[in-house]
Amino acid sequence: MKVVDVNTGRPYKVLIGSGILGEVGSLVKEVLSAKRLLIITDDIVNPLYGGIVAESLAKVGYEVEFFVIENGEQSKCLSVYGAILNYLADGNYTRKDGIVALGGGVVGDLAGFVAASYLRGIPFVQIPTTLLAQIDSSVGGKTAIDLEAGKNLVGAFWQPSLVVADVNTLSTLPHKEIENGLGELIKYACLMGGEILTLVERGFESSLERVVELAVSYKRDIVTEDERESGVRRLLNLGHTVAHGIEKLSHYTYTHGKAVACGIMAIAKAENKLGNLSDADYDRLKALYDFYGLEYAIGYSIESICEVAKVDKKAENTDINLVIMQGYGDCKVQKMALADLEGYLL
């Protein structure tokens, strides 16, 4: 098993190994001394996981109880928060209970923000059983839920008491999930270079342990600098301006990964072109999303992408902090005024 430890505010670590779902009790017991935890999963992951978890949980000594949510980024709202609030309270949950986040990114999101905000906060673990959740959304302790007006415009800061990332349950993942975390891992193979980078390049599945192990070291190093996301932290969103114009303009049918993907690429084309990022690197980039048969031509024009840029940041300033790719391991954030985005990514 490896161990990522995390120095934030509250220090924790990420457990990852293979098969560590049935001992997920006495991992929790050497951190938890709750008395009741509540399980939040939902109705894909529960008939997978959800027996063995709460077996295990059970077996050290802790009361178990489940809510269990329709899967889907839908379920990030409002009501769904507001009806397990309601469940913790009926039940008279204490801060002596926790929480337990069995599940993708949907499910950390939510049951991270329930637990910040419940009582005033209460602990909980992360179970993350996506390939995304797993490298990323699990770890740094941003929680939260979506408005009609938009996505995570409601949320809060919360570490987890643990993460246990059990890269088995990637085996049950579709297809289109792995491609959703794949956007996000080819991210950080970008911003990392180095190993990460070969072992995508060889195929990830391969070395699934120690992918997780770097992606989680990376974000705790960046993470435990800026834990508020006011400076090094920009940098992981390498691709995202342009995949949250494409994500809109398709409606959400791209899913986040797919549109990351195609987001760094619009990026290394541009820094290719200025002749910043060498014609090695940037052939070796469409190499690799070959090799995972990932698309990468945008399917919506600059203009109608650096549109949405500009109706997202209208209530900001007139520039953006760009982030930009000179070379694997070599990204930066860079000002870069709105009205030049376009030129600079046709």
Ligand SMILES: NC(=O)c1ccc[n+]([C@@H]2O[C@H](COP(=O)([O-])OP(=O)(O)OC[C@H]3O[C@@H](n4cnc5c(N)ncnc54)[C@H](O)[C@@H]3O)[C@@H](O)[C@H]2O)c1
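Can you now output the form predicted alone? The one shown was the form predicted in complex with the named molecule.
So it's only the chain below, everything else dropped.
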């Protein structure tokens, strides 16, 4: 089992291994003295892993209950968030109790925000079961829900007490979820270059634990330096300005990772056109997308995406903090006028 220590204001460990889901009770017991735990999961993950997690937690003395949501981005909303809060309040959950997020990014974001806001904060544990969640969303303390106006517009920074990533859970993912995670995985390959880029180009499935460890370690370093996203952490938004526009315009029928993949390619194309990203690196990126069969055509007008960008959380009045790519391991944040974004992307 690999261990990545995240030294934020509330330090915690990310545990990465194969077949460790059955040990989750003893692992959680080391960090949480809670009496009761509410497992928040979805209707696809629950039949697969809810039983083994609940049994392991009960075995070490926890009282366990479930709140099961519908799978999909549509559940990351005010009404579901409110229903969970009411469930906790009606059940007299206290600050001595806790929450377990069992599932992908939607479950983790939603459960984390519930934990951040109920009684002004109760502990929670992340058990990510998708590629996207294991390499990205379960680490770093970003929690949020969506509004009609846009994605992740209401949330809080609230670090988990522990993250347990069992890579064996990735074997049950449908192709759509693998594709979803690949968008974020390619993001890390672009940001970091080096070993992770090589492993992804060879086929990440043959080195799952190492790939997850590399991505988590990079994010750990970024988050440790900039926990509240006021500086270097903005690099993790590579591709996300375009992605959030695509997601909203598609009514979230595009998965987050697929939209990020489209967003990264849009940035790479723009920088290549400007002469800032070499033809060799641009072609290498396209070859990587082709290797995994990832489509990168946006499918929506640049004008409509730029309209959505005006209410994106990365926007600042008339400007937006855009992450650009000028080479593998050579990405940076560039402030750009929203009025210039359309021309840049065309």
